[in-house]
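Just the one chain here, the form predicted alone, laid out as structure tokens.
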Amino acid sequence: MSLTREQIVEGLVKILGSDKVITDKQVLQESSIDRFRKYEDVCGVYTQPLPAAVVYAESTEEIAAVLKFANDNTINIVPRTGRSATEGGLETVVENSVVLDGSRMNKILNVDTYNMMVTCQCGVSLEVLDDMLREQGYTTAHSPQSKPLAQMGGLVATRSIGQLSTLYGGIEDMVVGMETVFPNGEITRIKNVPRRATGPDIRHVIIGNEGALCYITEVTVKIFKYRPENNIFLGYTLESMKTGFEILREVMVEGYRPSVARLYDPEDGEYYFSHFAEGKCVLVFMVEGPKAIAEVSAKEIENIVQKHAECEKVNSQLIKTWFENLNWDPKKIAEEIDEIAQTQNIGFTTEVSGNWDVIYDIYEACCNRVREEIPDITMMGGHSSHSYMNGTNMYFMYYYNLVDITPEEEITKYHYPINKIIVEETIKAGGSMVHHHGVGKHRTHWIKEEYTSSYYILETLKKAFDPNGIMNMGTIIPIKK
């Protein structure tokens, strides 16, 4: 028999104590959503079922005890740390869920500068960690725009990527080892070694699981030398996204590794670079590392760009200033909420990826369909921000006026249909429907189309590690109706 709401809270209090079990209504409302439903948050209208409680664990053992209690009683658990999710992964879609927050597990456990890695608990702030390392001449080299908010457990769980990924890779390239708790309370540890060939790489069962398989309690990641004095910034305006993609491809194929390689279309370029874009595309690079490598890389990238007559160089200081102000923090989020309330204009993003031979087609098809099919669009554009030997990503940005709707209708009139167009066009072209924000609960409709025959592997992992289905229901794997 299922436990009542009151019985769930009573059981949690027995495990953790009353000070770690929060049932305040406002906290529960704010914890029922993430930034996917930011218009509901602006309006103070919350449409998702309220969780029974938000609980704050302070140790791996407490995480294990809560998960075992939930597993024994079939209670949905929504794992959480930094709360910067954007795809509905933190939504509590079923009644009497429990939000299990690890943000108080915030100890940096070991900085090993000889073996070049750092170990910390899941609730350690990425910005706090990186600031501490930089004071010692090191860095995680992981720098998503959410850096001031994000915490290490969530970054690994969502397969995060940072602005410097073209050189350093995504979080999956940085993780060395982990400690994880599975829903039956089993605590597992993957040891810290540079590489091993002892069967499948089981780190990747955990990295990117979005809380749908397990709870990440501790992570070890690589660290790198920090040499900001060697950073070189390059910026160009150009007429065509097609040319821009060709330049990005040539830079990658020739083996150069800028830490930042970005291409903005005219609409997105106007948003970020209005002081010089003037209706053109914008191409941006940053190179870093040892001085000699940075200088040679910058010179060779400039040689590649100069083969295209339409590219005009801009002052590198403008690019440096833009990059230094790119991250969003609590102040910027508060300003965004005020702006939405005042203007009734709201913006979201959807990011996808594709090989070089299809990425321009994906870009054109998505932009054209959104402009034609979605009412009240005020901006539709995007940029490529993470490139690889075989392709790149496309990060679409779109804004629309909220016309004669309730907060609940914003999702169905605008947000869902735009997401649908971008996902459908990307999958049709052979790309991936998610590059780095995660599937969450709002791209699960297409998960079988994304995986095709390999969906068998994903589904089998879920059945094996979460047979009672208590981990973050509706995330990655859709809820069966």
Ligand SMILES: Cc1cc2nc3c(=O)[nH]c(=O)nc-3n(C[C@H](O)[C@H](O)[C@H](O)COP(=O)(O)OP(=O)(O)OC[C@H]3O[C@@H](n4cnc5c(N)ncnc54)[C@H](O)[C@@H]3O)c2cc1C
The other form holds:
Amino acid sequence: MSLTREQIVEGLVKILGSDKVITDKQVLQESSIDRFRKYEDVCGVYTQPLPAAVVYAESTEEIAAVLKFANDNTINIVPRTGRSATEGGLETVVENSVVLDGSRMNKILNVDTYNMMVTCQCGVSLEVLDDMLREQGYTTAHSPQSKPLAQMGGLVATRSIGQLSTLYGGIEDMVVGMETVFPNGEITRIKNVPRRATGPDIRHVIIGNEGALCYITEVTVKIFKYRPENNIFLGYTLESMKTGFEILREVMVEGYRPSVARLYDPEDGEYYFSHFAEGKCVLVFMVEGPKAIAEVSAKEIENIVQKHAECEKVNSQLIKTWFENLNWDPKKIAEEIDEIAQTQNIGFTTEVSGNWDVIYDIYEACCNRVREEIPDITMMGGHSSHSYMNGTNMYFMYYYNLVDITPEEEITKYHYPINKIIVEETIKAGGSMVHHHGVGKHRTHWIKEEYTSSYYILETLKKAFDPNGIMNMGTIIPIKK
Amino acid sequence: MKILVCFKTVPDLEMLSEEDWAVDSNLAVDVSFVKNILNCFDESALEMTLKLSEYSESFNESLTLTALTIGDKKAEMFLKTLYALKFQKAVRIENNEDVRFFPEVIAAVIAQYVEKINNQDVVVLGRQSGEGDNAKTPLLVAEMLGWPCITQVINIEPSQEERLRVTSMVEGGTLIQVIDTPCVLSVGNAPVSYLRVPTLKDKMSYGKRAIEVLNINVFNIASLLNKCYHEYQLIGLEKISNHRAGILIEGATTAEKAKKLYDHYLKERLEKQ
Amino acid sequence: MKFTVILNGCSDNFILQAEEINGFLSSNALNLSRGHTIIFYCEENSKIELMANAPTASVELIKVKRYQPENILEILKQRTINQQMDLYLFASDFTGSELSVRFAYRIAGSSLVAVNKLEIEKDGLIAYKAVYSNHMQGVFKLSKKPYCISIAKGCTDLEAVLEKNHEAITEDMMDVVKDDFIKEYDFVEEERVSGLAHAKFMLVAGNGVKQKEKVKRLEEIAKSLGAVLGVSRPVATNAWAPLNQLVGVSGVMAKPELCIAVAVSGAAAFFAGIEKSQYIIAINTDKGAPIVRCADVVIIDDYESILEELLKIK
Ligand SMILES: Cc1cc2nc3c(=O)[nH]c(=O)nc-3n(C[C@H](O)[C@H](O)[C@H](O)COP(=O)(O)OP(=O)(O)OC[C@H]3O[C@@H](n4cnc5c(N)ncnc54)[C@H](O)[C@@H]3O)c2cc1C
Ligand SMILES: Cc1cc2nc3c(=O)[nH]c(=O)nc-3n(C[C@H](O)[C@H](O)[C@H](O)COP(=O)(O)OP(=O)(O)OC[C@H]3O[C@@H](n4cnc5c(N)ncnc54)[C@H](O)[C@@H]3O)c2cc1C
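Having looked at the form predicted alone, could you now put up the form predicted in complex with this ligand?
Next comes the full complex, and the chain you just saw is listed first.
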């Protein structure tokens, strides 16, 4: 027999005490969604089932106790830390879910500058951590645009990636070890060593699980020397995305590792670069590291770009200032809500990846189809921001005016159809439908097409680690109807 | 009714970092590498006018909206947007002179534009802008045209008989006045603060019209500037420090710290309350 | 320097205007005996109070139907036509800045709005004002008399008027009408809401208070100190305090004279809500908390013990 809301709350209070169990209606409403449904926040209309409670755990043991209680009583748990999720990962789609918030577990446990790693609890804010490290001359080198919002647990859980990824990699390249709690209350620890060949790398069961397999309570990530004085910024305007992708490819294939390598189309670039690149594409690099290496890399990247006559170099101060203003802090989030309410114009993003031979086709097909097929579009464009030896990503940005709709129709009339075009075009071309935000709950529809025959592995993981189906149901894997 | 909205694009000063605030030999801060945005009061003015225009249709009145900016080419992006939002005319008066602190010059150009080139019934402007923070332009335009002026406007609505119903903030409350034109409206802290966004389709159908570009020399800018130089000049510019003192109260015990706080920093302030 | 102060006696904030201008006059060492004050007023029975608060001994009270800038400007011009005045000073509110600019134009003088400080030189007037959206201070030299200056909000302390021997003349100029473009006129008085947004003294509590009971205790402490209690977002979202007490970008943007911030880290989204405070005192256990860098005075200690001690002293 499943428990009633009241019994669930009672059980949770028994474990945590009443202070850590919140049932205030407005809190529950705001906790029923994430930024995928930000229009619900704007309108104050909430459509998802309200969770039974939001609970704050303050230790691994408390997490374990809550998970065990949920597992025994089949209560859906939605793990949460920084609340910056964009793909529905925090939506409470199952009746009487419990949001398990780890943001109070915010202690930095150990800074080890000899072995170059830092260990912290899941609720440590990345910005707080990185500012602390920078004061000592180190950095995590992880710099997602949500750095002022996101916390370590969520960053690992979503397989996040930062703006400096082309040199330092995504979070999966940074995590050394972790402590994790599984639904049955089992607390596991993967030790911190430089490498191992002791069977499959089980870190990857945890990294990117989006709260659908286990709860991450502690992470150890690499640290790097922080030497901003060596940073060199390069910026160019150019006519076509095609040329831009070619240059990105050449830089990667020739073996250079800028930390930032980004290519904006004119539509997406307009917001940032209109003062010097109206109507043009913009190509940006930042190189860093030891001074000598940075200087040589910058010079060689310049040489590669210069072979393309359509590229015009711009003052690097333009690029530096842009870069320093790229992150989203809570103030910006609050302003955005106000702006949407006033203008009834709203924007979202969908990020995908593809090999070099298909990325331009994906870019072109998605832009064309969205512009033609979706009503009331005010902007459709994008940028590539993370390049690899084999290919790169496309981060699509799209905005539309909300015309004659109820709050609920924002998603069905606009957001879903756009997502569908981008995901389908990407999968058709052989790319991956999610580059870094996570699958969340709204791209699960295509998960089998994404995985094809390897879906067997994913499904088996879910069955093995979450047999009762209590971990963030509907995330990554769709709920069977 | 013909309505002219004057706007200015300004550098987004929030993008500058602490060390960017260096003053050069022309008493200017280099803002060339930050992006341009609509001055916030002007953005309100533009959106307010679009709302007025929509609303006027239900009064069976049609407005002719002109947007005017004085500045360099960077402003054209915004003029195109305004075309796409169905402004009938978008005008840029090309200027490369440093008029940051000479609202008299800007006002004189606007007044001449209205008197000699494109007669209007109403001129709407934001109360203050960006670098200069002069807060004088709309007032001077009114004086130069010899029109009345309403300041701190937060809403404009149509009214019967070609009149406007204007809401403005005054000390202690709001004023709602029905007025005859001509009039200058100076827009203050309005609840409407964002300009709407045109669709791609409207950008294609309306946003491609040619922007009318006028040369500022037509307006005798040299003599206007010269007059200003003789009346007043900027002679110094320095960074205002926003840092608070951050005095740390130390003491052996909590009681000692509390006492110090009270005696030195609180007592007097509490008494004033 | 011969000067005239212009004040709006039709407004509720008259005393504030007068005390602010008075503070400005004394902090800029303007010789009161060379000054004159013009006060516009609407109600006969307010005259005595208005006169008593004129910063200078020489006063001119001008009666108008209501405060309407077009009429006021016309009257001002008529009343000052043959004067050889050096400086006209206007209040810091919006009416002051409007009049200074438009009046200067009409009498062919020069104007500057929101001035912090003046220095008088032989061949001109040096005026300081904030520019670049409050990031920079500009120094201007005005060389065309009369100078019409409106002062900046909060540029000086308020100073009560000491002058006792006012000599006033009264003039009725209700018949000067330049506002017939106005066809209907309706004034809606703003509700004087008390509470956070208008609080003069605010105590704000953050997540470091840790429990609902503690917030209740803070309510009591705030009351006995004479403060209004605000909270940071976690306190509100934990339902320890109602959401209308939330301070910050998603709540109230306050501008009290005094703000004591306890157990708040001072995140940007929060700090924006207290940034405009005249004075900030922070109590926090963590020396590294951002609030420590943005406060005027800081105590590193447990907030509760400090506040309880304060109550004992008070
Ligand atoms: C403005 C903005 C910019 C962004 N930019 C980037 C970017 O540049 N790069 C990028 O990769 N992402 C970006 N994101 C997405 C988002 O910030 C990341 O996904 C981030 O990693 C989420 O971290 P969080 O702490 O906010 O997690 P939350 O939002 O709290 O949770 C995210 C997901 O992880 C799960 N989860 C959270 N904590 C745990 C835990 N302890 N154990 C298990 N599961 C958990 C949740 O259930 C949810 O599914 C951006 C988001 C925004 C709003
Ligand atoms: C879109 C968005 C909008 C937001 N809007 C707002 C907003 O409007 N208002 C707002 O407040 N936040 C807002 N936030 C949240 C904001 O970013 C911070 O998370 C929040 O302000 C932190 O609150 P805090 O300082 O109370 O808590 P914490 O950051 O947890 O800080 C607690 C502080 O208390 C101190 N402390 C602990 N114990 C004691 C003790 N015994 N004595 C003294 N000090 C102690 C600690 O050292 C710490 O500095 C917003 C966030 C987002 C994403």
